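One chain comes next, on its own, written out as structure tokens in the form predicted on its own.
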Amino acid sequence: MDVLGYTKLTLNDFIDKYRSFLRQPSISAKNIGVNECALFLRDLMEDLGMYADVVQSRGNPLVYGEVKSQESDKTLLIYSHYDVQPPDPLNEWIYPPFEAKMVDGKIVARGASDAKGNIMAFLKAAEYYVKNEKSTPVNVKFLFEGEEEIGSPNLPDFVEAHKDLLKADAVVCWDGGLHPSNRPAICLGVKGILYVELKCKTAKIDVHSSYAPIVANPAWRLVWALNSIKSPDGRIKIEGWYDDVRPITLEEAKLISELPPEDEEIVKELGIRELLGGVKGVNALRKLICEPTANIAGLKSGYIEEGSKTVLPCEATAKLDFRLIVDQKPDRLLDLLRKHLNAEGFRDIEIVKLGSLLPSKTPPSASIVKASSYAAEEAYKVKPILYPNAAGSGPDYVFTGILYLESVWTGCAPPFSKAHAPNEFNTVDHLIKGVLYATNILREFKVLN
């Protein structure tokens, strides 16, 4: 029996076991249910037919499987993550973030598809493996975190004292998801990330908004430091910030003139007139995945509440998120940012480290970035996307520089699936192709030099 057939004749219990998966909240954020998921993921990974186990970091546990092949000595571990975003704003879900509801073949739950689907299909595909073939084509071990929404922190630490369990020949980060125009992509790198908070403080208490000609208001200060990182026209202001960005190769340029235009598609899902300066086409792909960022993803300070309230402020916060590109480092940059700060006269602005990731690349030309080409076009029939780097980030520079092994970003969620927001999704069809995308890579893997 072929895996489609396998995956249908079993798809009633697949799916069961998936909405189960969902109904088991696992907020790192706010450290609900992880643990729990953590155990259940075990004990599904083991009723599958795999060793399973739940292992313990200095934060959340990982687990940690794996399924021995008759037919090879190669290995290929498999990364991904069990946790999931807050589900914040609740009012705006069309059915709770952990019913896990099933309506004409969509099933909508925080985590869907970023990226409880994700684990799901490439587990079915090893149990296809290991109860019809009886045996996986190479070696397969699984590598589950429960911090990957929180920007990973406890996971180098892991993956450095834990460099043999997890050998392997390449990394499948099986975190990813379809292009907009319903082709796989597979991303041979991700950005990394530097996560701050800055927090001013002026008077101990608020105070009444008519002491405003003499008293400061840290929201002002913390509006006007803002406003010195970066230019409206994108360009991040502090000096030195650019000075490691490595340029992006002619073979990087050529993949990138080979990506279908994203713009369009952005501007309807998102309900915008147009992107960030009017750019579009190659143009606005390589602004996505070439340049670092700049973004405020929070403000907070003073009367948000209804109606009026003359205050002025005693505090202000926003938390920043960079993106950056190889060979950033986000030490570095946080002592640019502090540098920066001070000379615009921002000394009495706080800057808390929330979380960082370094920047990642695999070559065009590495085995599994080929293997997975392969195993793609053949699932879905239509050649897959291959993007130099991921717009997003994610730790995969812990097996890029950690393990020093190649690497690649992929997965089989459905394009525009509001991963992040309310009402995200997944489909029993997306979930079917990933069953067939993840055993194809196992076999395209396997002969492969």
The other form holds:
Protein chains: 2
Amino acid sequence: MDVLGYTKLTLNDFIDKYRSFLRQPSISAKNIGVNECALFLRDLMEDLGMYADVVQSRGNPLVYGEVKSQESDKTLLIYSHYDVQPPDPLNEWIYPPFEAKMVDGKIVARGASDAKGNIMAFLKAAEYYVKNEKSTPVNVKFLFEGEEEIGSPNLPDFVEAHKDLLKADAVVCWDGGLHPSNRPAICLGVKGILYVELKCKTAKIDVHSSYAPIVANPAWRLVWALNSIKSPDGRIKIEGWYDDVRPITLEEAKLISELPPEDEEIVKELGIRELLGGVKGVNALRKLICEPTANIAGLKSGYIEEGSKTVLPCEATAKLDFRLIVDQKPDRLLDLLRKHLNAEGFRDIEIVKLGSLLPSKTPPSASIVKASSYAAEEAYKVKPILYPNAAGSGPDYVFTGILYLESVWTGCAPPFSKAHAPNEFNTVDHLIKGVLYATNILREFKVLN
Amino acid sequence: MDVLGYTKLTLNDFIDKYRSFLRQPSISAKNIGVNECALFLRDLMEDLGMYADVVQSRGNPLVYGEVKSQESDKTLLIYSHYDVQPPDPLNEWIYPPFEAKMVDGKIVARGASDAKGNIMAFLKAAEYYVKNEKSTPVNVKFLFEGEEEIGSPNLPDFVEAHKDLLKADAVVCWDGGLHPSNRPAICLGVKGILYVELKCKTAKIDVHSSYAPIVANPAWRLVWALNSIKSPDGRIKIEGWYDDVRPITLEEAKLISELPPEDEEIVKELGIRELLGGVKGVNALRKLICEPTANIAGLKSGYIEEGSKTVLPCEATAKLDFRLIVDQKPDRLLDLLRKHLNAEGFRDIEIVKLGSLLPSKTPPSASIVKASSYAAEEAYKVKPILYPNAAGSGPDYVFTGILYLESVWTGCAPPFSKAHAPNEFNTVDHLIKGVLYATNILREFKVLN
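Could I see the form predicted together with a further copy of the same chain next, after the form predicted on its own?
Starting with the chain above, the whole complex follows.
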């Protein structure tokens, strides 16, 4: 099979389309360009020769596509997302985030790796079969959502309401990337997430800081409230927070022990002295994979520009994301958080829920796990790395929990691709390998079913 | 004396000049328009018939002015500042902060009350004497600096180097305003200040928050460090912080007990339920005047815009202002803060000093205290309120500590004028009364000396 037998002409065309896709902003957190990007993606899919449609949901539209197979009645559902993270802080980008500047085979753009590169690679794989072999090995359904980066708030309802449309035999959540060692990575699940904003409002207006002895400062209130949530040793201090954490199985522990260590590469990439608490090797991996987190993603109060201003702010906010392990449930945890703040004397701290996802897992014995493992090994000429679950989150549970399908989380993004950070990138080489990986998945899934 | 016998024409001219002054931004924290404003002020003073010059310092220029008296060889030094606070948050202004919009005798602008209104009123008072009585009662020296809002970093050196130029018999720090009850207020000193930025930098770049189990989060570090500085009961937990606080004298306690309570007005103005800790009446005043503070003026880390972003920030900063009571010394406290953070395990928190001022006091028996008291009572037809020291800060110690002069801190700004906050304002009535107060001060100081 010569899926990579691109002439220079077709490769250029592929990369051009990919860069046009990147140039269309689709920032779901700020509702910038999302609808336009959905239409763009639909047109792109039609252009590649498949059925595609923009489907409305209660939130941003989804793009659904289909390729029928002449060879098998099995169906693989490919999930990914066309929305991207906000590009802030803008001044740290070497090239503008939506220019899709290409230098020496490297493309810099918000969404280059997460996940527009992934989408392009799988679409190209389907196109390959249609154009060169007249049929995909199995039926393929594509589901690309526009709200993954804000926690997929409407995906559960959408999937619930479209069980027939999404009928399939397994799912590939195609939103991942390679391991730092450049080996393919396959996650058998994801962490859940609970994203909240803590707000403290006091006076109607900011006042002169000379009033500090007698006017409550919301920034101090927030600091003390946050301090009550997590101690410097990393422990979340909210009562009952860890109650539902399912301990890892021996099988999972074994998978983790087989993972290549990442600590040295992470330390180098981030320019830090050591990982948190000096943790190393398999211990770092076990923490990364198994530990629930409480992360401050943002803090804001008062005067935040250059220089000094003697102001007593009237408002303070913190954005917090909690990553969850099976079987933690976001709604129960939100309830525990509220009770905790009340008990600690912080009834004045408002909690605004900005999103949540349940954690999810698929057993290592599932045929989609095997199919993707074989496919990855063939494409990258090296055994893939299997994670019991990803350190990140995704709406995997809508497939495992609503459609009752087995699901893997994988993809072809480069390692350290700066997803969610300035100067996110992809490379032509990684995209081409991604196309190969995707074609292999379709073929292997047919072979195994 | 008919200082207020303005024809409508001269009043309009006065207000027009004042509004032009307001329209010239002079944001020292951002170095916006400062030099231009100094030149504007010099021209304005020359225009009013007095000697004036822009004098360079190591920082922003000062504007110095002089009016020689034919009647007395005593000299009063009038200090104020032409720089203003940054206008942020801009979106909360009803009118643009540098438009100086006037509606029904109320002028809205950054600097309207703090302190361009004060400056205008005293200049007008001097002009009155020159034009109508051919001489001011005493010699007047004006010293208007351009760095008060950033902590007067170069004023001490300037005063030290210009002791002859600034030779005088007493000082009026003309940067204050009326009490909430509309009575004039005279402070016999000020609190000192130490303004610092706490910074924690970790990785080179923001990363995906899924790394939270193994990558240090500077926002958490900052929260824990701040928590170690002050407890929810308001106590500053830094060892030795209160060592140099001079207890209030019986005379000061008596002055405080005679002050009208402010608590109800503050509560109403700020739209809050109660003052911090439910404190009321004279107890609120004692805290306001006598208590050293640790105020968070700003907090910033990670993603601070609308919606959610799952990021682990690489930097977090807090702006903190500490108000100081005689005889606390900013440099010693800065040293204590550093030692405290080290001892608490926060060597990774950098401290950047953004400014400091020593606290300062003048005895109630000083002739300038009496002169301003009489002047105020004549102008406002009510006894002024005497504070042992202001709740705010100012570079008073350069006069009491370097020139060894007695000094009061007073002025004519309206109460609750939103200094340092959006929609700062002044009124034509307050300005006119301010001119009267200033003319009285010059006359009474001559009478008493």
